[in-house]
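First, one chain by itself in structure tokens, the form predicted on its own.
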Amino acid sequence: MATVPPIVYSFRRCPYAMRARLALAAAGQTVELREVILRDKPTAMIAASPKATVPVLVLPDGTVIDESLDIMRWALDRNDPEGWWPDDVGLRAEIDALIAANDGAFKNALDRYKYPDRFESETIDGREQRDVAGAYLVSLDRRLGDGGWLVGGRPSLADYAIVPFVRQFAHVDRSWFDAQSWPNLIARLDRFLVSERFATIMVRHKQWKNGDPVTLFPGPAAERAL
């Protein structure tokens, strides 16, 4: 009997969904990909996760994982060929701290820089928020200068959990981003954007509808190396 793959509800451009797909691809974990349009979310996704945000992973036994980092760790716990989630407790603490800063203060500033109209109850200074986010990016640039990766001189969960958000920040004003004094970060982002890994996770899919043929991710020819 054929094995039924887990289902992942995803939105191509969402950085949270992007990082989940990165880990699934790196782990070689095949899933059924269901592309979501955020203004028209499928009832099956909402039934699985009432908070109705992507990504959502539904396992064959009905277990639902609806936080992107939890999906990443689930995939890496099953198979971590590149050692993104090291056994060393100290390295794990560094990784967790970097991701917490990304998902906390940096993402808070990024949202207000990119989407000031969403925060009508606040007085938003876009440049001020950009500078707050930029201070975190300076710290990433310094770390990358020690070997091209954020932790321990090799690829880790931190690199791939964070880079989709750096991409989102950069694309608000790429000319301004490229003019900043963070050459290591700019080079790292550029390498990522032209990598086969990025191409694999950014393949376009039409909006999933109930009854559609199954779309498997990653595809059989997916390149797993940066």
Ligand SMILES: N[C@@H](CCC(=O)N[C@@H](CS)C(=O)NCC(=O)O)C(=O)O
Contents of the next structure:
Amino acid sequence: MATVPPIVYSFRRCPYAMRARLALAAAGQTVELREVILRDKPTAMIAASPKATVPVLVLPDGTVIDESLDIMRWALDRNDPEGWWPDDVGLRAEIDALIAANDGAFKNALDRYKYPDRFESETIDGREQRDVAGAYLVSLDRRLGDGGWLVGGRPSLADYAIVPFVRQFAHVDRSWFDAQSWPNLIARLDRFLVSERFATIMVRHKQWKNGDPVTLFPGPAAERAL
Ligand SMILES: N[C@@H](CCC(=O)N[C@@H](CS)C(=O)NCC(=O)O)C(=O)O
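What would you give as the form predicted together with the named molecule, now that the form predicted on its own is on the page?
In what comes next, the whole complex appears, and the chain from above leads the way.
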């Protein structure tokens, strides 16, 4: 009997949804992908998770996981063939600290650098925010100098939880980003952008509507070609 896959409400360009799809792909976890347009969220998604942010994972037993990092951890707990979550407690602590800094101060500055108009109650100096975010990126660059990965000299949860946000930052002004002295970070981002994994998670899907046929993610290999 065919098993029903978990459902993921996702938005292609959302860095939180991207990191969840990265972990699902690494884990080889097939899900039903429902592409969301943020200004027109499906009722079924809001019913599952009233806070109404993407990504949202709904398991066949009705369990809802609506934080991107929790979805990554859920996928890796089930299957972690690339060893993204190491056994070493010290490495785990480093990974957690890097992600916390990304999701906290870095994302805060990134939003203000990228969308200064959205923060009407604050006086935003875009350059100042860019520099706050830049200090974190310099620290990432130093870490990447040691073999191209953030923690322990090999791919980990940290790399894939963070790189979608580095991409978002870089795309605000790619020529400025490329002119900075963070060569390891630029190289890391470029390797990610040409990777098969990135192509897998960035396949375009039309907005999901109730009653649509099921779209499975990751899809067939041919569909992933850029
Ligand atoms: N802490 C959440 C944040 C998710 C989040 O903020 N996603 C954005 C899109 S990138 C969102 O859904 N915003 C709601 C909206 O714009 O209506 C997570 O890690 O999953």
